[in-house]
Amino acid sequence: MAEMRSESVSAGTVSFRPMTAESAEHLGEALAVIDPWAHYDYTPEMLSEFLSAKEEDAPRFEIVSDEALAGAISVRRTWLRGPYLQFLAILPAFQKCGIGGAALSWFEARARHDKARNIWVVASDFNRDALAFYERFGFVQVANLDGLVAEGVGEILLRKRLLTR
């Protein structure tokens, strides 16, 4: 998953680069005020710490659109016979420009290259836009995980099957 690749989208060129401390700090500040992170009261420090963490099995990447920081993605490489999209965030100014779709295409292409059977993601049950987004890309809801992040809120596990044999 460490391979970096550029994607062309309606917003221009999107690339995925290893997360820097500076980008993690900027993204932490920007993401803490939008859902779903604001809903869960994640602080800028909590988000920055997560984004700057170094995990061999779950690398973090900054998403760059035409040399501007547009978001972040983290993929846990080994999870239930395929990778798990642990974190995907697109800054509001870059939403609805094809960048999220480019990120999912990049995620899926790496999984197919690695011959994964599935790709996985979780979205909060109140985050209807995220659920619809993933479903447009072929993900199917497979489980509701009540209280995973917070009491009274469900997290929806979605899967896209890649290999059927």
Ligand SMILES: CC(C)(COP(=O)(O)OP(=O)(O)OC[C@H]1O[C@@H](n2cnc3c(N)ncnc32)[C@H](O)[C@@H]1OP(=O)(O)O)[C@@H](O)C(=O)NCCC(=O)NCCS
The other form holds:
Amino acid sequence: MAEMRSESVSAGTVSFRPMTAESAEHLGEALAVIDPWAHYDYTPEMLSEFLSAKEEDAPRFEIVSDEALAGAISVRRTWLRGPYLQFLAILPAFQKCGIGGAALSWFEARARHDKARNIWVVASDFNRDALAFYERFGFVQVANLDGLVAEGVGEILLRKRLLTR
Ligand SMILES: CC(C)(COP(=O)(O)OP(=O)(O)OC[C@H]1O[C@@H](n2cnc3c(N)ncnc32)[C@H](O)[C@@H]1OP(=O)(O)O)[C@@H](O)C(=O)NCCC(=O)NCCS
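Let's compare: the form predicted alone is above, so bring in the form predicted together with the named molecule.
Let us now look at the entire complex, which starts with that chain.
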């Protein structure tokens, strides 16, 4: 499946494009001040470094809404009988417009194209909005990975089954 694709949402057209260094820097600054990253004291530099890193099995994309930078997504393609959504962020000004949902649809469509049996994601136990967002999309909580990122915090592993045979 092509790396770049557009989705239509109520907010307009959403595109997924390879991350640029400039976008990674801007996103790092904007995301370090919101949860879950603020909760874990991620710095803008740490986030920018992650977002601009080149990993063949886990490409980073910027999410663009009507030509404006709206967020970031990264998918680890080969994980556990299906890909793992290792990063998803929509900038606050662009939230609740359907862009996050469009990103999940794009993630799932690529996985279905690759005949994956499952898609996976992890969200922190305090990130109630994100957990509800994933569950509404059909993900089911399957494990609590206590202390995975920090002591006293659980990371909830969620799975959506795509193929059942
Ligand atoms: C969680 C997150 C990715 C969701 O992205 P989003 O773009 O806000 O998601 P959507 O707009 O598709 O859906 C969110 C809500 O907006 C609603 N919505 C969608 N389009 C809408 C519209 N045009 N008008 C009003 N509401 C709308 C959805 O129905 C949904 O509502 P609900 O939560 O009551 O069901 C985003 O909030 C985010 O990046 N949060 C901070 C980082 C984070 O937690 N990332 C996940 C880490 S695991």
